[in-house]
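Read the single chain below, which is given as C-alpha cells and is the form predicted alone.
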Amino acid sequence: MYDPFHEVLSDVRGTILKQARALDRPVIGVMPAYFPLELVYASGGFPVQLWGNRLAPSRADAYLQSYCCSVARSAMELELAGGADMVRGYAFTSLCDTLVNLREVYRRVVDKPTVELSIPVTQTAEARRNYLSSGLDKVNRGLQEMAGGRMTPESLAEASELYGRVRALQRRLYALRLERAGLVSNLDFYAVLKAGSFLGPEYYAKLLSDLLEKLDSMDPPEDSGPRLLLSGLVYDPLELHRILDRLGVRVVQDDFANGWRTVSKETLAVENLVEGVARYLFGPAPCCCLYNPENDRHDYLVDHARKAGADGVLFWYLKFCEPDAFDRPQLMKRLTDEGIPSSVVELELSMQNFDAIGTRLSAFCEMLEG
C-alpha cells in the first residue's frame, strides 16, 4: 500500500511532468522554507518543493562555497545539471542567510525568474503584519507573472482549502504513529511525506485518504524497540530510516521544518491574507530560523517529546545549518536538565556510507534500552 508513494520518489522527474501535464500547470520550483504553497496555486503554478537532494555537488561549487548547506548546493547541482528543466520559476523564502544569498546568485546564472517572501524578524505580530503587508503584494505579482495566471478571491480560497485538506490528513497520519507506534516503518512514513512534495495536492489527498483508511484498520506490531523523537530541518536521507528500522526504533514523532513543523499548519485564511500568511509562518511549531518570541522553542520541544512519551530525542544536524548547530547546544541541555537523553547525528544529503552513523545509532538505543 506504500508502492504508489514509493514509486513517485523513484522517478521525481517523471512524477513532475505528469503532473504538470495533468494539471495544465506550470511548474514553480519551492525552495525551503515555509513558503505558502497556497499562493503558487492560487496564481496558477504547480508548486514543487525543492528541499534538497542525492546530488553530489561539482557545477554548484563554482558559484557556492563548500561550507554551505548541502540543501542549497544539492538544489544548484540539479539547476546547473538539466535537471530543473521542467520549473519556470522559483520561489524563495528568507528563512537563512545561505537561502537569502542563494536567490542573488540564482537571479545571476539562471535564466528563471524568482520571488522571495520576506520573513520579518520583529518583536510583535503587528509588527510582522505590517511588514508583510508591505512585501506581500509584490510577490502575488510576481507568482502571478511567472505562473501566468490571476490570483482571485476564489483562488485562493480554493487553495487554501486544498492545501489544508493535505495538511489534515498528514496530521491523522501523524497521530496514528503516535497512537500506534510501529504501525508504520519510518521508511515508509517519511516516504509518504516526501512524495507529497511533487504531486498535485487533489491526487496526493486522495492517496493519502485512501492510506489512512486501510492503516485504521491494521494494529501495530508487538515491538518494544526505543520511541525517539527526531528534530532537524530535513528528514534526508531517507536510508537512515532504514536504519532506524533496522534497529527497532519506533519514531514517534518529530520536529523537522519539512515535517511536523509544516504538518503542524492550519487552513490558510485568506480572507484577510496578510494576518492569515503571519499566523501561518510563525505557528503552531517554532523553528530555529524563525524569530519569535512569544513561542519559545525549548518549552516546546520538551513538551513536544512529553506528549509523544518519547525516550530520547535525535538531533538530525544537517551539516552547515547554522541556524540549527546556534541552537542545539541549548536546546541538549534543556532536555538533560528534564531527564530526557539526547544525541546527535551528522549528516549531508549526497552522503553514501551510514556505517560510523549506524554505530552511533545503535549505541544510544542500547543506552536508551539500559
The other form holds:
Amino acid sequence: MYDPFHEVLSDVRGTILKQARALDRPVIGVMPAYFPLELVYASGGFPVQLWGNRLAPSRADAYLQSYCCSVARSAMELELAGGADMVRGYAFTSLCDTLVNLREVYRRVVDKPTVELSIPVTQTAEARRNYLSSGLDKVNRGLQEMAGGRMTPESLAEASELYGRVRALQRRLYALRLERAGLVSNLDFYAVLKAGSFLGPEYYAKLLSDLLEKLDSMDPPEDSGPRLLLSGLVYDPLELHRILDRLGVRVVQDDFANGWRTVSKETLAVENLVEGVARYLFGPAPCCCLYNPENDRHDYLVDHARKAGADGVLFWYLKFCEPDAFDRPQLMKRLTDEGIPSSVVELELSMQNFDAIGTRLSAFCEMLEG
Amino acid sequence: MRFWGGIDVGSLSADAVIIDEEGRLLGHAILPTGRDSREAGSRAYAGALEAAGLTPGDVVRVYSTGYSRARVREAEGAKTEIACHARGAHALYPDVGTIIDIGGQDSKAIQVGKGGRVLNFVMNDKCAAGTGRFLEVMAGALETPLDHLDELAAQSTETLTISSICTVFAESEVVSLISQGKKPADIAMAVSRAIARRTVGLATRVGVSGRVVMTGGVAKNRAVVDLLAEILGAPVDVPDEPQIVGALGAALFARDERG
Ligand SMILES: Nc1ncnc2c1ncn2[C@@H]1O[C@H](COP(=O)(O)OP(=O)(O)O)[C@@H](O)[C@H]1O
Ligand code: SF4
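Form predicted alone done; form predicted together with its partner chain now:
Below: every chain and molecule of the assembly, starting with the one above.
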C-alpha cells in the first residue's frame, strides 16, 4: 500500500528526473521552509523540496562553519557533489541565519540563480504586508526568469488549487492517524509525507487519494504503546520512526516545520497575493523561526498536545539548529508545568548509529507507561 | 523458594544478580563485557548462579538491561538501564530522589519518584567525557591501576585543573602536566574533579532533589564521589556494589511480572 511512496524515497534522483520530464518543467530546488510552492509552479517550475539528505559532509565543510546544521550542510554537499545537477535554481526563505548565509554562499560558489523570500520580522499584520509588498515582486520576477514561464492570474489560481488540494489530502491523513492511532506506522506515515517533496502535485494528490480511500475502511490495531507528539524542524532521519514503530509508539500528531506546520496551511489566496502570502507564512501554526507575537508557541503546543491526546512530547532536535534550541527549554518547562512529560533527542541527518537514541526513546516510553 | 535473575550487559562490564522473593540479593557476578556481549551475559549469569549456589532450573525468570539488553540469551524481558537503575536504587534506598549513574561509556542523571518510578532523566551518550572511559584513559596516562586512582588522588596537595572536556585533549593535558613534573596525586585529583564537574552539570539539568545515590562503576572511585558531594553541596550515597544496581533493578522487574 505504501510501496509507491517508499519507491520514491529509494530513488529520489530518478523520481525527480522522471517527474520533471513528465511535467515538462525545470526543477527548482526549494529550501526550508514555508516558501509557497505555488509561486514556483505558477512561474512554470517544478518545485522540489530540499530538506537535507543523508550525505556525510565533506566538500561543504570548506564553505560552512562547523556549527551549521546538517540540513544546510547536506543540501550544499548534494549541490557540490553534483547530485543536484538537475536543479536549475534555488528558492530560499530567510527562515534562519544559517539559510540566509547559505544563500549568500550559493551566490558566490554555485553557478545557479537563487531567489530569497524575506520573511517579515514585524509586530503587526499590516507591517508584514507592507514589508512583503516590497519584496514579493522581485521574488516572482526571479522565479519566472529561473523557470522560464509567466506567472499569470490563471497560472497562480491553478497552482494554488493543486497545492491546496495536496495539503488538504495530507490533512486528511493526519486526521486519520489521530482518530485511528496505530493504523499507519510512523515510518509509512512520514514516507508518505516525504515522497511528496519530490513529486508533481497532481501525481502526488492521486497517490494520496488512492491511499486514503484504502485506509478509510481499515481499523487500527488494538490499543498499544504511548501516544506521542513530535516537535522539531524536520521529521528526518526516517530511521528513527522505524525505532518508534518497534517500540510500539504511536505518533498521533506532530509539530514539524515540514510536517504539520506546513500541512496545516490553508489554500494560498491569490487574488491579493501579498495578503495571501502573508497569511500563508504566519498561519495557523507558529514556528521557532517566525516572529509572531500574536501566536504564542507555548500555548499552541500545550493545546496541540492536549487535542491530540498525547501522553508526551518528544523534541526532535537537529543539532546546531539554533532557533529550535533557543525555544526548547521554555517549551519543556511549560509542558512540565502543565503535567505533560517531554524529552529530547539530538539528531543529525547523516547519523548511522541509533543504539543510544533507541535506549533514550525506550526509557522515555517506560517513563510514560509508568 | 523461588528466585529471579537480572543481567546488565553494559559496554564495559556484564553484571548479573540473583534475588529471592523478598528482593534479597543472593549472589552476583561482574565480568568484563569483551567482544561477545551475548557470551558475557551468559557467563555473568552463570557466575551469579554459582555465587548463590543455585542452578538455572531454580530461577523463575530473568530480565536483562544495559546497552546489549536485546542480545541476552537467558532473558525473557528487557528494560532500559534508566528504569533498572531507578528500580534497583529505590530498593536499596527507598527515599532516593536523584540517581547519578556513570558507566563505561555514558552517564545519566535520573529523577526518581514514588515506588522507584522515573520522573525525568538526562543522558550523555555522545561523548566519552565524564564517563568511566575517561577515567580509564587518564589512569593509563598516569600508569596507575584504575582502582588505585582515588587513593592516589587522596594524597593531592596542589590544585590543578584539566580544562579540556574532550577525552583526547584531556589526555594530552595530563601528559603535558606529567612532563612538567607535576605530582601524579595532584593530576589524579584534577582528573576526578573534571569528571565530577561534568556530572554536576548533567545532574543539574535533571534537577537534584531528595537523597542522591550514585551507581555504576565510577562510583567505586571515592575521590569522584566526594568531589561530587562537595560541588553539589549534598551527601552522595554509594551502594556496597554500585555496579550491580542495574542488574538488581532488572531482577526486580522480572520478579514483579506476574506468573
Ligand atoms: N575501582 C574502580 N574505580 C574507579 N572506576 C572504576 C572502578 N571499577 C570500575 N570503574 C569504572 O567503571 C566503568 C564501568 O562501569 P559500569 O557501570 O560497569 O559500566 P557499563 O555498565 O557501561 O559497562 C569503567 O569504565 C571504569 O572506569
Ligand atoms: S534546521 Fe534550523 S538552522 Fe538548519 S536550516 Fe532549518 S531552521 Fe535553519
